[in-house]
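Next up is one chain by itself, shown in structure tokens, the form predicted alone.
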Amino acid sequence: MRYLLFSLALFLFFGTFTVSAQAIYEDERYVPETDPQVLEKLAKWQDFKFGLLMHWGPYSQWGIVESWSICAEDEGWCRRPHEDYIAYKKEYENLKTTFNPVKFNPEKWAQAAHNAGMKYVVFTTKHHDGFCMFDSKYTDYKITSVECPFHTNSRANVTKEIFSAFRDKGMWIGAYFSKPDWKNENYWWPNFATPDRNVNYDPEAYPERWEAFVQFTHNQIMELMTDYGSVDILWLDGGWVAKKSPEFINKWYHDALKNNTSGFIKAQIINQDIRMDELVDKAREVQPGLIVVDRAVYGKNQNYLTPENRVPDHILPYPWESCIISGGGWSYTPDAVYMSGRDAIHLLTDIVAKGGNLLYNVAPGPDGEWQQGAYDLLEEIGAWIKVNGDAIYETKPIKPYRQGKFAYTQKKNGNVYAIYMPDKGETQLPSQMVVESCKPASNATVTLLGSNVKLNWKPQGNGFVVNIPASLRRNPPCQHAWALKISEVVK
């Protein structure tokens, strides 16, 4: 429940105060990229459709939401289990001294993701708490610190190991990196209290301190760009760390006061310019064509948009991916209940029909393993993808996108797919399918993916009716959803 509250709280907050809002994601608030190399990569990324997100850090030992319990905002999803904040924060930071994921085996993860049909991975190299899952020379708050028992392991630099294992499976590499860093004294300065997620001092009043943080951020990101092989996506979180004009800040406060009834404004708006344009230019010098996702920050450095834990209800006019929890929370949850294979397949189909990608989160545990439920779920998705991948990969939306039980996709070669998503408990193909808004050309063939049998069909209204033979109904090629392939449709 706390994770649902988390998503809802972010949605309501940003939607109300017009700051990089997820609600705005359904508008035209997107600045197209102009770099030809980035555009080429972005087009390939849009063809991938399915990726893996992993939140992992010392917090997995407690099975709590990542980072947020050390933030002083008064939200149910990030409340601490006792009232002494200072003592709690110290205990949280001391998790570094007991983090020892000895079962870490990234090749096993990469194989499972590859078998599931995932094409890219985004790994949390650093979350808001500042703990680095890579060997940064700019902090000792990291997994390779001598105070972390795992540092003696030959694979202690887990980011490098994960990137290598997934790259070996032909998958693209994405580095999640948090712009705010709640451990760094140039972001949360001990001279002041930490009232919310933001920098706890005025960067304009203390420019040298803020510049030190900017340089720290640039240096850490450039470590990832130069020391960890080819990186395809730089996935930046913490959209409140961004350049904001005085006019924007004044408008935000006016709107916040007007809409606030409690008398207390959480998560204020502060100009936190980390010079993203400069950073992106440097990153692309060493990683040409790098896709940059400056999440929830309107502008040219957000190459695709990322609705969180939800799916837009209609097609969006720009590149996007839905970030969705597969089970439990973003971070490890003991005894997590995972999404059913049916629901996951329908989710992926719905997103792809609307032109998006699915970034599916699986959270490793404190021992360095995934829960068995995650492996089982990915195996079930993979079995379906093996049969129906042609209807998913390298496809584009086609009207009406979704209608009734059908979702529609199309290939560049003219093939169109009508993916039938049965109701819960509907385990058998119907004897007849009625497709209402997609009419095959007169000489078109209609088949079911996973079968070479040409199906008998006839036009009906703006669509067609297709008969499914008993042999296919008795032995369907897959479970949970079935894709009709139409070789050519009437334009």
Second form
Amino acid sequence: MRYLLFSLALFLFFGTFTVSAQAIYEDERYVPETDPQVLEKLAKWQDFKFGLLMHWGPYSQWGIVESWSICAEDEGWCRRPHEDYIAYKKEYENLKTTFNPVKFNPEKWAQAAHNAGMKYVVFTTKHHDGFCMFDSKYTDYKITSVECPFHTNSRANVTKEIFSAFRDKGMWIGAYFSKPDWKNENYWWPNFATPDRNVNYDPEAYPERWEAFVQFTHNQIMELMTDYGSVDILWLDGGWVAKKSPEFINKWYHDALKNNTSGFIKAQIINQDIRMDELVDKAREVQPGLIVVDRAVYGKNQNYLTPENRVPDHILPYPWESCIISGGGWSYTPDAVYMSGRDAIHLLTDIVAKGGNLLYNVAPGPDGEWQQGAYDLLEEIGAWIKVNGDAIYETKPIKPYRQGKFAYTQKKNGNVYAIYMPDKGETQLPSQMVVESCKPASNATVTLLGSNVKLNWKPQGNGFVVNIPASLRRNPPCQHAWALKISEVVK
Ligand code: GLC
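Could you please show the structure of the form predicted in complex with alpha-D-glucopyranose (GLC), as a counterpart to the form predicted alone just displayed?
Shown next: the complete complex, the earlier chain at its head.
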């Protein structure tokens, strides 16, 4: 019923406001799942709140923007530090022959993530460049190729090793997989130049070639679904590889050329039907309840939405996850500057109050290690989570979600949390907190997480005022944000 109402609301919303819809992010439209096993898994996943994303591949040796410099689009973040595209691409592909991350130790990463309170991992098994960080039998462009020095390492199939190390910590496993593959000859056919991120021929003009690519993609994903133990999330990137109607394509060109006097288009829109429904059915046969995230592709195969490097400014009434960079870029950046512990904790709190999860990206280096800054940051988050986890995990949003310095969450048992996020430089607990929009029941107890002291509170307006004793202020249970726990509120 809830979903029915929600669909109706969505219909009314988009049906009525199609003209002003530009203000709404396309990716914020959601089609509810119907498979009960998936729904069950999604509900659990929504309770996790915090996960780890890792971008890692031969590109990490150069500290560049993952695969993007071999994409010829005229965008600042894709440009090559090299005049000659052809020569550059060759050098890029040769990175495979020097990739040797001998310090690879996934147990150390899993331990750090677990201590930080992360509950799942999403790892780049293959990024757009097509290099497989797993032992695919459908390509030799992979970490286990004899041309890659790391192939002699007993842990060369890093995807398998990462998945089992994180699974051993009780964490859920997510496979990031890029649908576009810039190495595959049936995606970037060497017969033509490659002007942009898309397939470089018309799949409708060369259906057999396209079909070979569809088979290749299905085969690789089924390898991951079959040979790598239990996988919980299939996180598919490259939203431009999707079925598009002729109407969609026409409208896209019309809009793209409207205010464009030269007629130059940086990236086209092409119908690239990868037969996702069929693939998802096959994948769920071997991984029942698998959560599928066909990113930015409107429809039923996007079980949750993934705003990228941003946090929506309001609560979103469906499953969602912000993927956010903790330091540097998505992939390894020398001398990366990491987010402060305070900012990370406020980020997580803000997202959770709006009903989302935080998928926090850490980029392993070419040697197979994380930078110390990543470990330090995760440790600081972990110290906070140890005290405040009750206010984060297994919570649901509650009005007013965010207000002033407070973020609100609630538990099934009726406990409500008001998490106070101090300003920069405000390092001490205030002597008094005024909570404006949450009324404790008359017999409710109010405590600060990390302490058993029952705090003195009294109603005020639509909320309450609570005094923080000097002893607690001198000895705060944690830093960066403090959570009031209210045993019961007036509905
Ligand atoms: C962006 C980047 C891509 C990266 C992704 C992660 O889309 O272009 O390289 O994998 O973000 O969310």
